[in-house]
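Take a look at this single chain, the form predicted on its own, given in structure tokens.
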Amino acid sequence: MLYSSQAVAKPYFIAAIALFAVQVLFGLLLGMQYIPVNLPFISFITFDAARLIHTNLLIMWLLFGFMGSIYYIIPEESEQELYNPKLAIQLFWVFLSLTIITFLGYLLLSYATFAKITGNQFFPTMGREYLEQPTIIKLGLFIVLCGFSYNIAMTVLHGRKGMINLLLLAGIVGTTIIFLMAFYNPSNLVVAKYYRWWLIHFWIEGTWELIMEAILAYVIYKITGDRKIVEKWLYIIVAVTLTTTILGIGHHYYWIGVSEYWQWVGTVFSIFEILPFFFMVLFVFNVVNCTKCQYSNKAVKLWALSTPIMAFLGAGVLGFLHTLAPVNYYSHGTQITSAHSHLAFYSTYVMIVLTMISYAMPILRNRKIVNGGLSQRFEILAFWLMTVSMFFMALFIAIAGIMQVYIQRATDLALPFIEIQNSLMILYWLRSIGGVVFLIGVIIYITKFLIAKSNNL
């Protein structure tokens, strides 16, 4: 490490990867649910609760894996230590207290019980996707975003400030900011959907992203050395992400009740919305050829060579093919879109943050910037065991929702949704198996990657 405040980095990325790894869990546990399989731990976590428990711990392992990137990233683009080391480790009990209580709560309790006992009906703010946590929650999260935006800030501003650094600072100011609509939630149905998308369509698709540039072009300065090239094409990557995700936005509008206007604007900008990936994948490749570099993490190199590729076909590609509103008419609320949200999540946000663990956590361990050769080949086989069964996955998920869309949508046949589903199953029984692959990618990753126990492993 250059600056000793960068190791406050680390509990953020193993409280990530902890968390990640129940998040996975729960979402095995979740799709076993759709197959005729009678195991007592599988009933006895019911329906809601897993999703609930997947969905929210997304995010949540997510934000803990930007904070330690981002607090490992800006002392050394700074160049200076961290403004206050002492609340980055204070502000990360707070969080993974939040995070535990919440994980307890749709785990132990019915949602309307945790709702009543978190006083949820003097302030209500539950009850949407993706914002199931109670108000007080929501609350306790939103001072952990202020304190960590002001210790970034604070450091930017008595440091150096490059490219990398302000657009860290940008995308996490902005989350904060954004999420600030989390507390407004109308009684109106459409209007409170509106603002809501607000919220996720900026965080997943806007600010969210900008962190993920950021972080991506610094790991490929480490492996290349070149920082002016890679700051050339992140000036282009930022600004087509930022005229894009603005009116990006429609392609959610379509049919929540809002004027028909949107369904132009969300088709013509969800078609522009695949510019970002595609460019990420010219500047990784390019920049990477440029050099012709010869880096000894290998694992870094592969991960963060192939997230670009992955995002373009996953939040590009499969977003792009699903978001214009003449195919979205048909596809809404199927699997198709829980394919495109797996392989988008997968590829654009778990990727970066894997890649950051794993340029960082050697160096955090005092083994220079690699692991020993044995846990590289290990790392690496997670590596592929994970992206190649996501991949799988998603395709599984898509033709079932293929299938769904002309059973239930696209013809006359009226059958009831039970019997529609009952007829993808073998689709389903490959999506779990592909999930248990994906867990064992895990186990791998997390054994012979963070708990190596000497340089030789």
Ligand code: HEM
The other form holds:
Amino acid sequence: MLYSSQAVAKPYFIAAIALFAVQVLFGLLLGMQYIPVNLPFISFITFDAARLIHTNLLIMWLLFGFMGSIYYIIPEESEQELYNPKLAIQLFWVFLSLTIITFLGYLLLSYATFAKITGNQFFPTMGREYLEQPTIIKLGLFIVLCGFSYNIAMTVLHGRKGMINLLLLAGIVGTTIIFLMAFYNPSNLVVAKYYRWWLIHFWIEGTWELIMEAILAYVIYKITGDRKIVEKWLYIIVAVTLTTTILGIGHHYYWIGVSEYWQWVGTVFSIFEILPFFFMVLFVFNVVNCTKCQYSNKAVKLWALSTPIMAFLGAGVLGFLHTLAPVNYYSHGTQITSAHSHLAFYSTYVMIVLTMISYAMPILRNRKIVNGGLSQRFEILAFWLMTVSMFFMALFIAIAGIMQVYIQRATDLALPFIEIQNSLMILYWLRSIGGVVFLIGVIIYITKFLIAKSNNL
Amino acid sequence: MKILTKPKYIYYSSLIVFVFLLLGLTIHTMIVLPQQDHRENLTPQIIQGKLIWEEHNCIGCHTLLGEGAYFAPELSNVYERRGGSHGGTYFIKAWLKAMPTNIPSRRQMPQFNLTEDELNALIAFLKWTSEINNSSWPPSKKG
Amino acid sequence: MSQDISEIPDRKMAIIAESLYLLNLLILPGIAFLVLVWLFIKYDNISIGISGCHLRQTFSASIWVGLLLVLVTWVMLSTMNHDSPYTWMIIIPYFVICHSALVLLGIMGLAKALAGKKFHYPIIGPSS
Ligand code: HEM
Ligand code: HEM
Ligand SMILES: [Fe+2]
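Go ahead and give the structure of the form predicted in complex with this ligand, now that the form predicted on its own is out.
Up next: the whole complex, starting with the chain shown before.
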């Protein structure tokens, strides 16, 4: 650690990992309800409540992960201490409390009750996918994002300005401003849907993608030690992202009741949304020359090289597959979407946060990295378990989606939704088995940190 | 020439061009939207129905216009699917009251204990949604 | 001929070979392959330099592309029952997985060509 204020990243990483485990646990519960196994410990919670926890904790912990990564990177890249480390810690506790309140609200109250006691009727923003948090929680989250952006902006503006830290700054300021859309929920459903995507799409395929690219560039720079070539690639990748993603939003506008030309706009631009991922793979394999580089943590290299590959598959290929309007006509809102969501979120955001944790945590905890040591072996095992099982979960669900589309939409059979689900049962079973393997991966991943604590392996 | 290839300028110019394109398309979309969404039919009852829809997290199991969860059927066309003006209201009301079915190994929907007024508002909302002109999606009546 | 090729054209040829492999997969199926075949015949493909390596590799890999993506898919399409969902549950995932794995290999090959290094396509490339 070059700057002592980088240490504020540590609680953020710990919270991220803990929430990750809870998120996956509830994912597994969802998978079980799909089968459905009527065991008391599974059906104690309704599907929608478990899903609320699963998706909202995902967003929250990824934000924790981004914040930790950015707090770690910024002082080093700006060559000075963080502007206000105390604020960073205070915001951590505020954010954690908001997350836990939200989690407990979903877990213990019925959603309608939660909406009532948080006064949703006075300013309705709840009940829209990914934006289900009560309005006051959203307000709190907005304040946390503002404080975070302020802290980073002051550090960056007073320090050395490089490509990586400017991009991170743009990413989080953008994330904060875009979040304002969460408070806009007009009573006309079509208008509400139209603007909701400004938040969701411009986060996950816009500002978050920029943050992800900057973190990846930073880690690759740390591995190779060659800043110039890393920045050159980053330049191309960001340019491609910016030019394709803005009108790529059209791929969410095909069937929600807005003008039909969005089918053309969305199709044409989002075909090219695959390019940033293409260039990311090209970048890492061009730059990382393992025979030459000094840096020796094998686990970090594994994470950093796999992230672009998996992102290319999950976001790029699976995204492309259903982004053409004529295909999306059949696949929209089926298990195919779910397959894409899972592999895309895992590969781009989960993996980049875990890459950064893999790099930064040993430094934050003053550990010596021993290649082949027990702790690292656990991490690599966890990597394979999670990545492979997520790949197969997405595959099974994609296959289920193809079958669903075929029976429900594409042919004359057109069976009702619920009746089709029984013929997909085997695939749902396989998905749940994948989920169990994934959870085992998460547990082994957490164990890695505990091992490193008890002895210095 | 060199200044033009500086990342900053490339980024600013592409951001400006595409943001303006998006805003232009958005303005046009919003101008022509009333013909597609039939907002002239929006009543306070329908708006109340939307709030009820949101406050019971229906999106946590169902899709509406294809967005939401994939655990339960698409509902943007449920009003038509269940008979439209010939029984759509009746069916949906009876359905919501009959939940949960408790049929073993069939997915269950909770009982929301909605009042008669709330049920009517919710159904009015679903009826209005089914009339949105959305390029004839979903492909089949079954959703 | 191999003596005339200086350091830079050698790398350039490697990049061209890998790009053609990717173009064949992504935008110009068939056409890009024919260009690659032409280059493979015309230029020295036995040299130990990187252009020879990449030409040999992409040529062989492209033939595999034809076999795996065109031939196998065609055989499946013509022998399986189009009215059964199971057909599509097999063919679509097969094609997508195969295609994206081949593209990923091509990207890695291109990355190595850009770096002026050799690359060996696992299984589908010749071993030397
Ligand atoms: C950056 C990584 C990405 C992530 C994390 C991501 C995530 C998601 C998620 C969660 C959804 C589901 C939204 C919902 O619940 O309705 C979605 C939908 C979609 N995504 Fe992505 N995505 C990514 C990149 C891409 C790319 C690059 C493309 C296109 C090439 C794409 C195309 C689509 C399309 C067309 C839909 C709509 C699916 C439908 O009609 O149901 N995505 N994405
Ligand atoms: C044990 C592993 C997991 C299982 C069994 C699982 C299962 C599920 C299920 C059943 C749903 C609901 C789909 C529906 O609405 O019908 C869901 C939604 C979702 N899960 Fe997971 N999940 C797991 C892990 C993850 C992980 C690690 C991530 C993040 C990378 C993730 C991200 C999501 C997202 C974004 C959605 C919303 C999907 C959409 O709207 O398209 N899940 N998950
Ligand atoms: Fe999108």
